[in-house]
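In the block that follows, a single chain appears as structure tokens, in the form predicted on its own.
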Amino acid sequence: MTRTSDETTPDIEVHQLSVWYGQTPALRNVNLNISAGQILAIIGPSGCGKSTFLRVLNRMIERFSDVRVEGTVRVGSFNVLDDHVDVTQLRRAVGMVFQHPNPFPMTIFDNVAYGPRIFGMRSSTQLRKTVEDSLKQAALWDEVRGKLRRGAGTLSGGQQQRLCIARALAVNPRVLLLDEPTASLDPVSAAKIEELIVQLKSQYTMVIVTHNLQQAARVSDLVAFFEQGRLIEMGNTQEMFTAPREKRTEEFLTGRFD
């Protein structure tokens, strides 16, 4: 599933992005670029627009009523906000993993095979290989290889989250979005997810929303700090944590934020 990219062209380009829920602004004039193979961690206080930003990248924002979005967002070859973009293909290219594991009420095998079947894969041999490869990528294969016909609900919470990651990877996305992917997990399961994120970096561009500053420091290449819908600062992870340029960023990182 490894892909090549023109490293001179950002994988994700966001220009003057603004979002309103009704009359309430959620994002204001956000501009940022992410290169292929980078992991961006988005941090900030609750309600600052982190999850809204994530939902814009694959048009999940449209599931909310009375939403208005302005600006330009490009992911690979997709002009995300264009009225004529194929949203189904966009969401195939931009996979998403949510805070709480949400496996489908079906077998482990069928969870992972669901996307490939939707997109026309019919060969049982090809499906089996895709399921196996995706579960291996998600570091779950060794734990479930003899249990593929069992219901996904029989897995632990951490296993279910890795299953959801495998399900997202099975359609060969370009970008992976993760919205607080370890928030509902115990420390051991969370550590496995973090390790997996780092392993996947060589093949996917990733954006992770997290309230866990230590997690952001461990897994990301870049950090973006949002406050009240605005991108206050974005930069190299080490530099952001050791020498942030903006006072508000420093206050947030040092716990003196009000």
The other form holds:
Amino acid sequence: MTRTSDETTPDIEVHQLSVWYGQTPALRNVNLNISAGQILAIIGPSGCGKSTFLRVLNRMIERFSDVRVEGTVRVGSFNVLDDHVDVTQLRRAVGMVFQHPNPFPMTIFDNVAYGPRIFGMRSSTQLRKTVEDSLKQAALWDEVRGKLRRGAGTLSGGQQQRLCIARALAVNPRVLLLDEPTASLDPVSAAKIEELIVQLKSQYTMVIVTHNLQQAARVSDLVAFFEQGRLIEMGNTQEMFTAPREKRTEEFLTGRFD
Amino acid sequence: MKIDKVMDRVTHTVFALFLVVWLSVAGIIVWGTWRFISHYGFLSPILSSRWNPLAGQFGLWPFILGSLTVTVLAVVIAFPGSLALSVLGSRILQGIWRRYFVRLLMVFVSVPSVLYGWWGLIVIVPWVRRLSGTSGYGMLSASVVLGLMILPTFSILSLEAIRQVPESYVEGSVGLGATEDQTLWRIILPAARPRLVQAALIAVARGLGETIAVQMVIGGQIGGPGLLHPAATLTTQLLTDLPFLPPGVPGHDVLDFMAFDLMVLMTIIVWLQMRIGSWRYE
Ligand SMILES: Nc1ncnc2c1ncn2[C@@H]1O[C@H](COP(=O)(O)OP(=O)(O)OP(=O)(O)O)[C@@H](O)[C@H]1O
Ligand SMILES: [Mg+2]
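Mind sharing the form predicted in complex with the partner chain? What's above is the form predicted on its own.
Whole complex next, starting from this chain.
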């Protein structure tokens, strides 16, 4: 996984981003940068726009009707909000993992091979290698080797979530978006996913939405705190947790939030 | 409380009545079938092709073949259109357009079958006549009419089948960079397949039982082989021979046997349909 981006230009650059659902604003003038290989954790109360922000980064937002997006967003070489951007290539480069594991109703193998096949990989040796590599990367290989022809539904919830991560990794993305990836899992499975995220650090730029503040503290390099569609504060994880600049952030982190 | 009790009694009574009627109909058919079989056997009338009930010849094979051919062909004809309409109604049209579309399909479902038959008579039969040089009456015309008749039902059932596919599959696919088309062919339709097959089977059951619309365009007699000659199905022949074989006439029992064969075919379809309903992807 060699990344050619140099350290100085950020991998993700968001400038004056605003989003409306109909007349209701969901994000207002958000500005932030993330360097390649960093993990940004997004925290904030329910409904503050965290998922909305993630879905802008791979344009999944436009699947909702009546959405308006303004501002500029750059991810790698993609000018995300440009009308002429190749959305399939953008989404290939910006993988997404959802709150509820959503493997396709197919075999484990076909799940992981789905993306590569979409992008034209036909050779079965190549596919096998890609599937194996992706499953290894997602720390699932040891549990599923020899069972690749089984239905994905036979896996446990945590395994399914790692399968979804493997599926996203199989198309060789640059960025991974994770929307509360452990929220629907038991603590042991959640811990495994967390461990995996830490392992994948530096290979991928990641944005993770989480309601679990300890999790944010454990995995991330940067933390962004959103409230009512605004980015209240963003900073280095350790500083955010020990000495937040904003009062609202401090109240949220200490649970004195109304 | 009181109303509940009344309602309870009403439902029970209605159910009991239904059961009695159903059982007596089934009983009459089974009884006639039994008398028929004990005289003429079970397999030989099914496999024979000579039909002259007044002379004691009861070959049902042409009608069974007619029923199966017309029905299967009708479903084959209706399938592409139904699939296209169901995709249109579930994935392409949005909001009120989708609602109006479904309502329109409902209207077509409720058109009485005699109107479809009439349309077949004035449009399809002349059309087949011109293209083939035959009379135009036959299994091909019947299949087209029946195909068009089951199209709306088939479409609505397929539309429901597609709507049952969880949006999370679609998001997963699109999120990887798949286009809507790729997602449709590789995720949505395969995931909906068991229910689509169920929809097709319901359409088959519907087609197998249809009488009037088919009778109007199929020609109503045993003609030559092939789709372009007059033919008959189990249901249309039942209708044709009913006046000639009133109860008491020797040979009347064959009508019960034909009804019985229809019931067996239907039961097989229902059974298949239930088997598929329990298909689960592990
Ligand atoms: N598809 C949509 N149509 C209309 N409004 C929406 C839609 N999705 C989200 N919203 C609204 O936009 C705001 C932000 O939603 P978003 O899902 O981004 O919040 P969130 O921070 O992810 O919340 P949670 O922590 O509950 O997941 C909320 O007020 C929500 O009700
Ligand atoms: Mg959310």
